[in-house]
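Only one chain comes next, encoded as structure tokens, the form predicted on its own.
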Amino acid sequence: MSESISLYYKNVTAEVLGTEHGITQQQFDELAEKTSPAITECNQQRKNGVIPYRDLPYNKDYPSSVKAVADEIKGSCENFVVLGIGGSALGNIALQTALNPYMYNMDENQRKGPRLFVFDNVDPMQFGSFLDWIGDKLDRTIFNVISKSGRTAETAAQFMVIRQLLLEKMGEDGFRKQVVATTDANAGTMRKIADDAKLRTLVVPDGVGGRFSVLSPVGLLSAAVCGIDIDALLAGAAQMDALCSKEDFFANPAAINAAINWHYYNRGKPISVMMPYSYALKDLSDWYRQLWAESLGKTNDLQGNQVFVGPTPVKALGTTDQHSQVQLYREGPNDKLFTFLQVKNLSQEVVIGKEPASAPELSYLSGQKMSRLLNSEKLATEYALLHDKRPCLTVLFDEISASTIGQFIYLFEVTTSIAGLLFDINAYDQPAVELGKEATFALMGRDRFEELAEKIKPVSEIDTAYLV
């Protein structure tokens, strides 16, 4: 493949930032010595089947089953609706934003498949507005409910609304025809529902957590239905796998990325800002936030010691957030590592018009390509941050394509795995999520959560003495 992505890391070095905020060659050598065993361990975990997400680029069954379902529904489907949350939604959104035009849902000439809607919330105003619109289009709408267990409250609630709507308006046959369930292969609530109703199903792979699942049927179906080349996406991930498997630290972009993030976390910079200079890449920042936060925010290390570790991921968008956040980033606390996403060759160009006669001071923009302005603003922001000794990484995209997006996803997944080993924590569980889920069950009246409901009461009661 000709198009690729690269990690550029000169602007975290002492050569650029000085020794107080930059990484010296000696420190890089020390990071290489510390990180090399983590590379080996990560590769060994993969061989032992501990981290099966790393084999997704090579799985032939998943894309084959996805294409079969996509081919079945494409002709009669005008609207494709994903019901899911977290890892069952963020990757779908990121792929769509990155690889289909901005006006995809609005302009039939720009659309290569049905309109796509991804619902990852239970806001009744949002969902109700959609239900008002979709009510007379159900026979031309496919709903993809994505839940490994089927017991996630948000997805279950969405699904139950849609199920009742379809049963009332189209009967059991209509329900069966309009729903695809992506769930566990053998067990769980959603598997029972799907088998009982004889729904079409795809598999959520065993051992692949939601935040690592976008290259599985979880993310591939909506992509394939909407005309994205999932073969190229997976091939790009495989291309990055070859680099991320290298035992040589200085040849492994995931290892360097993880080590730099680990280094700065331990030197007073615990905040990681991802700032794409491309609207198409903006939702990759949301996907990254879940991957980074849920994987690396942990109370205990692998020995059971309390460490309360975890870098904080922040999303920004160039050039938008130059006008909302860069004041803080330059003059506020020097506690952040910045990762820019930059595209060398954008697939569409706009030329800026001629300046008005009354505003000759705008002549410098006249006739210029908008892509030049966008990338100049990235460089200008980076320069300003470096001026104030703020460390910066850049992920350089030759272009935005299915291949380079696959490379990016895989790079940051392996970066997360290696960072987890450096932090000496389990990067694949999320124990802190459970209490919030259980509290929701209690508040919604689920059986066996009565005691927890009583404990929540003091929090739920508003003390008017503190209302102003």
Second form
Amino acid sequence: MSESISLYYKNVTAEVLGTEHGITQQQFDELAEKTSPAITECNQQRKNGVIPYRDLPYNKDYPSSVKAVADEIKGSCENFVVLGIGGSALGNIALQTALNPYMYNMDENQRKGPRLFVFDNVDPMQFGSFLDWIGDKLDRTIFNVISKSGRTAETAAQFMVIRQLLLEKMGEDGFRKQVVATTDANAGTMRKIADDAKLRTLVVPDGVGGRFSVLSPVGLLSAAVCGIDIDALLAGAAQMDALCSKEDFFANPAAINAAINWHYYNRGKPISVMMPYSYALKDLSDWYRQLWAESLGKTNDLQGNQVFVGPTPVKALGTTDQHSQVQLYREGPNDKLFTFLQVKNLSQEVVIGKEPASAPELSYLSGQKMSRLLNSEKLATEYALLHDKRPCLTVLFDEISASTIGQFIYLFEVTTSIAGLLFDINAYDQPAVELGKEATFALMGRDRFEELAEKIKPVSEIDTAYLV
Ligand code: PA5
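Starting from the form predicted on its own above, please write out the structure of the form predicted in complex with 5-phosphoarabinonic acid (PA5).
Everything in the complex follows now, all chains and molecules, and the chain you saw is the first one.
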């Protein structure tokens, strides 16, 4: 078996934390009883085709269509630009940060493909600066617009800027050559645009929501173009699928992870902090934050009762946030479950130099490996948190590779599905995002949103009585 990840959960047990904050064996047995039907249900939903994201690791068409496009692009492409937001961007960013070097964009010796830019915002200062830079490089730049619907204002706006630029500078043919659209196979605004302009397209699979789509062409194209081994990524996900499908609660890491999170949510710890001790893993916690928040934050349960549930995901980074958040984490309210991400073998090493003669107190660092310092700081922080009875999980990575990242993604996707069943909510919709989208339409003057624009006025107009 290749390198793997595993979930270490001793530091949530009563043995370590005592019975007030730790989970006793009896509680684990109760969690097993409660969660086992959710595992079965999740597996059944998969068989019934309700959650097609679970079969993405085995799909052959998606990676082969992605590789075909990647091969076409690679030779002539110096810059690859993703236009998308939410589930159409966070996975791309996470894969790139995890699997390519920190200086990838800056140093051509460190990269196996084009520079990658992912724009998941509509900030004219950010985008404007990029446009100033890209102006004379358009013919060596591929734009991958990713939107299932094509109606998302941010992505549509970015796309319309780029489309106009390409048409002006390179004409219809240039526009067609420089753009790849990843969108719904049949319906939606982006599908219409792509068909009309005869753009190259890749498919956002039916029934796979944005936040569950990173292992589809949504996340795979930028990864393949930038030299990431997408076959190993998918194989890693399949490897984790074997574990996450196990009906035995104690052998199923997704079930245990979901159950522990659910247990603590119901016992005064509704905040879930993910804290990687590896810069490469930092954007995976951003990806997780969306997955967890949009999937589990819901007003109604499946019977239509108002329940207002949802654990709050927080991202932190070790060691950086030791000097920002840990004071709160240790001495503030004991309302958080911590999930560390720790890597046994980091692929690069740095040895710390000799201490200055004037600072003999730094000699303990001299000649030490930086990886030892990083992992010692993780253990030190965990020790300190446990000292104050704060529950800690760790996802242990043998190493960071396409396979282990695929495993991690799949583990947290299935964890989210099982948690959704434990919370008894629909983990696959996001109705609350709609009102904000519609209010944006109204504020931007879209037809048929005039009534909503009127309703927004008390918010959009500043009441000077309250300005200080
Ligand atoms: O997870 C989700 O479903 C969302 O974050 C969407 O990905 C996001 O809103 C973008 O939607 P679309 O792909 O339609 O542009």
